[in-house]
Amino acid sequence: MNANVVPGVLVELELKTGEILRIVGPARVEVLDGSLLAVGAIYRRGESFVVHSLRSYGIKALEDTKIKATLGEGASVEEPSEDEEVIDDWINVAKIIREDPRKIKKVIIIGPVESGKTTLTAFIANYMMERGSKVCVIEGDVGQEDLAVPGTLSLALPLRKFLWLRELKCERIRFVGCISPSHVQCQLHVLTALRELIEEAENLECDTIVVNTDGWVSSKQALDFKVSIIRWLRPTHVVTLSNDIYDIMRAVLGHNFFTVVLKARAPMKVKERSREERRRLRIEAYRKYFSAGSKTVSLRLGEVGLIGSCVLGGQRISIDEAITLCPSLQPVRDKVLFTSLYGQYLNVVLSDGLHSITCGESADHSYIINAVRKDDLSGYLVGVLDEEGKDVALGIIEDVDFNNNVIKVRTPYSGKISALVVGRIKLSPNYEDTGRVLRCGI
C-alpha cells in the first residue's frame, strides 16, 4: 500500500496482488482498477461497497488493484500485522465446503460472542454464490437484530453479494418469543424453528444453507444445546471459531459421524458493539419492522387462538367461581375484569393496582394466584399465524378489551389470523425490550 491515510477524508490506495488491508467503518470503498475480495465476495472495477460504522472487514487484492476509500468520522484503513487477518484461512475453509461431493451443503457456524460468526456466515455465503451456488442464509441467533428482530429466527435468499446480514431481506420468519437460549423451553422452540427453516431452504432448492448461531457456548448446557442442534439438523459441516469448541466437537462427533468439523480462526480485531449500540440496533429493528405498513386489528377472544398465554389462554371462569376457589378475592371483586384457570394458576386481571392475594387450600385444589393489571397485558411481542397455522408475521398487543371481548394487535400482516403465539418479550412504547414480563406470561 502506498498512501498517507488520514481518517475523515477521501483517499486513493494501490494494493499489490495478495496485499491485505482492514477497513474500519464508516467507509465507502470503490474499486477503480483490478479486483479484491471482501467478506468472500469479489468486487471488480466500477463496483463499490459500504462498511457500516459498527463493522470492520479485511480486504485482499486478487491482482494489482487501485481503490478509492471515503472515510467517515472514526473510520480508518489499517495494515494488519502478519497473521492478524483471517481471509486466507477462511478461504481454505470455504474451499473445503465447496469441494465436498454432497449435493446439498448444510453449514452451521458455532463460536463465542464477538468471534466473527456473522461475518463468517456472510463470507461462506458469498464465496459459494460467486461459484454458482444457490444460497440460503438462516439467522439462528434469537438475540440478533440483523436479519429480522430479536425473539425470532429467520431465513434470507441473497440474490447479490453482501457484507452484513442487515443488507438482506427476510423471506421466512419463525417466532420463538425469547432472546436467550439458556432456558430449556427456548431451546426447544429454537431447535424446532431451525428444523422448519432448513426444510424451507430445501424447498427453495438452495444447494448451500448457512446457519448462524448464538454465542452461548461457555457452559455444559450451552455445549449440549449446540450438540443437539447438530444432531437434529444433521449439517454436512460445522465450522467452529474456537480451538476449544473444535476439540470438543471433534471428540463428541468422532471421525465417522455424518458431519465434518472444521476450524476457522477468529479475527484478532473485531469491532465490538457496546451495550448501548446493541440496544439501539434492537430498537431500530423493531421500529423498522412495525413501521412497514402495520395497522391495528381487532380479534375476538375465544375465536383467535392464544398459544403460550397463561392468562388469556386459560379456562375462563366467572368471578363467583374464582371467589369460591380463592375467597381472598372477595375484597377486590369490583376491580376484577377477568379470571381464568391454567394448571395450578388462578389468573386474575384487575382494572388497576396490584394487591397481595394468597389462596389457601380449598376442598380440592391449592392454587397459585396470578394477579395482573390490565395495563400489564399490552406491549407483548407475539407471533402471527395464518389459517394454516404457519408463522407469517409479528405483532404487538396494544390492548385487551374485556368489555367487548376483543384483543387488539398491531401487525403488518393483512390476511386472516388464526392464532397468536405469546412469548416473553415485552416492548415499551419506544420499542425497548425492557418491559416487565409477567411470571406466567399474559
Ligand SMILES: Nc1ncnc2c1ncn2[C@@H]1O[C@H](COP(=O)(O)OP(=O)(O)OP(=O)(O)O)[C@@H](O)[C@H]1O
Contents of the next structure:
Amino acid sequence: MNANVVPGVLVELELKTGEILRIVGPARVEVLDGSLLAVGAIYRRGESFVVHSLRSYGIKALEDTKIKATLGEGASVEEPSEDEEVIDDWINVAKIIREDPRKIKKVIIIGPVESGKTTLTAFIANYMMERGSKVCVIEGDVGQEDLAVPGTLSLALPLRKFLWLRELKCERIRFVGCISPSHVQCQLHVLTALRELIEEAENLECDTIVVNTDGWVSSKQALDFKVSIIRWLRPTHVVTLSNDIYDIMRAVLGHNFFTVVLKARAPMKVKERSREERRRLRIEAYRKYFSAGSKTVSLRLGEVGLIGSCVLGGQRISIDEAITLCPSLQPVRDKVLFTSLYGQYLNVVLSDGLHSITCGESADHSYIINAVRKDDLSGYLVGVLDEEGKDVALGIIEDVDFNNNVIKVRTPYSGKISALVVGRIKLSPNYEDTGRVLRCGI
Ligand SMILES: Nc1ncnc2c1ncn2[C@@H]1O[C@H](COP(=O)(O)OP(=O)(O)OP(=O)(O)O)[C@@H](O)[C@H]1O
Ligand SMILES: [Mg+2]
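Target state, the form predicted together with the named molecule; input state, the form predicted alone:
First the chain shown before, then all remaining chains and molecules of the complex.
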C-alpha cells in the first residue's frame, strides 16, 4: 500500500499481489485496475462494492491492483498486522469444501456472537458461485434481520456476488415466532424450519447450501442444540469459528461420521454493533418488510386457522359457562368480549381495563384464569399460511373485532390465507419488537 489514509476523503491506492487491507465502512471501493477478493468474491477492473457503516471486511489483491476508495464518516482503510486478517484461512476452508468429491455441499457455520458467521456464510457462497455452483443461502440465525426479520428463518438464491446477506432477496421464509433459541420450544421450531428450508434448497437444485446459525454456543444446552442441528440436517461440512467449538464438534462427531468438521479463524478486529445499532437494524428490517406494498386484510374468526394462539385458538364457551367456572367474572360480564378454554387456561378477553381476576373459593380449580384486554391482542407478528398451509409471508395483527367477528392483519401477501401462526414477538407502531407478550399468546 502506498498511502496512509485519512477518513472522509477519496483515495487511490496501489496494492501488490497478495497484499491484504481492511476496509472499515462506510466506504465505496472501486477497482481501477487488476482484481481483488472481498468476502470470497472476485471484483475486477471497473467493478465496485459498498461497505456499510456497520461493517468491515478484509480484501486481498489477486494481482497488482489499483483501487479508489471513497470513505464516509468513521471509515478507514487499515493495514492489518501480520496474521491479523483471516482471509487466507477462509480461502483454505472454502477450497476444502469445494474440493470435497461429494456433489452436493451442505455447509453449516457455527460460532459465537460477532465471530464472523454471517460474513463466512457470504464468503463460502461467493467462492462457490464464482466457481459455477448454484448456491442457496439459509439464514438460520433466528435473532437476525439480515435476510428477513427476526423470528423467521429464510432462504436466498444469490445470483451475483454480494458482501452482506442484506443485499439478497428472501425467496422462502419460515416463521418461527421466537428470537431466543435458548427456549426449548423455539429450538423445536428452528430445527423443523431448517429442515424444511434445506428441502426447499434441494428442490431448487442448489448444489451448495450454506446455513448460518445463531451465536448461542457457550452453554451445554447451546451445544446440545447445535449438535441436534447437525444430527438432523446431516451437513457435509461444519465450519466452526472458535477452537473450543471445533474441539467439541470433533469429539462429538468422531472421524467416521459423514460430516467433516473444519476450523476457520474469527476476524480479530471487527466492527461491533452496539445494542442500539442492533435495535435500529431490526426496526429498519421490519419497516422494510411491511412498507413494501402491505395492506390490511380482514379474516373471519372461526374460519381462519390460529396456530399458537391459546386465547383465540381455544375452545369457545359461553359467558355463562365461564362464570360457572369462575364466579368473579359476574360483576364484569358486560365487559367480556370472548371466552375460551385451552388446556389449563380459562381465557377471557375484556373490552378495557385489566382486572386482576381471582376466581375465588367456589371456582373450578382445574383452570387458571387468563384475563387479557382486547388491545393487548394487537401488534403480534404472525406467520401467514397459504391454502396449502405453507409459509408465504408475515403479518401484523392490527385488531381483533369481536363485534364483527374478524381479525385484521396487515401483510404484503394478497392470496388466500388459510391460517395465521402466532409467536412471541410483538411490535409497536414504530416497529420496536420489545413489546411484552401475553403468557399464553393471543
Ligand atoms: N475479515 C474481516 N476483517 C474485519 N472485520 C470483519 C471481517 N469479517 C467480518 N468482519 C466484521 O465483523 C463484524 C461481525 O461479523 P459478522 O456479522 O459476520 O459476525 P456474526 O458472527 O454473524 O455476528 P452476529 O453474532 O451479530 O450475527 C461485522 O462488522 C463484519 O463486517
Ligand atoms: Mg450474523
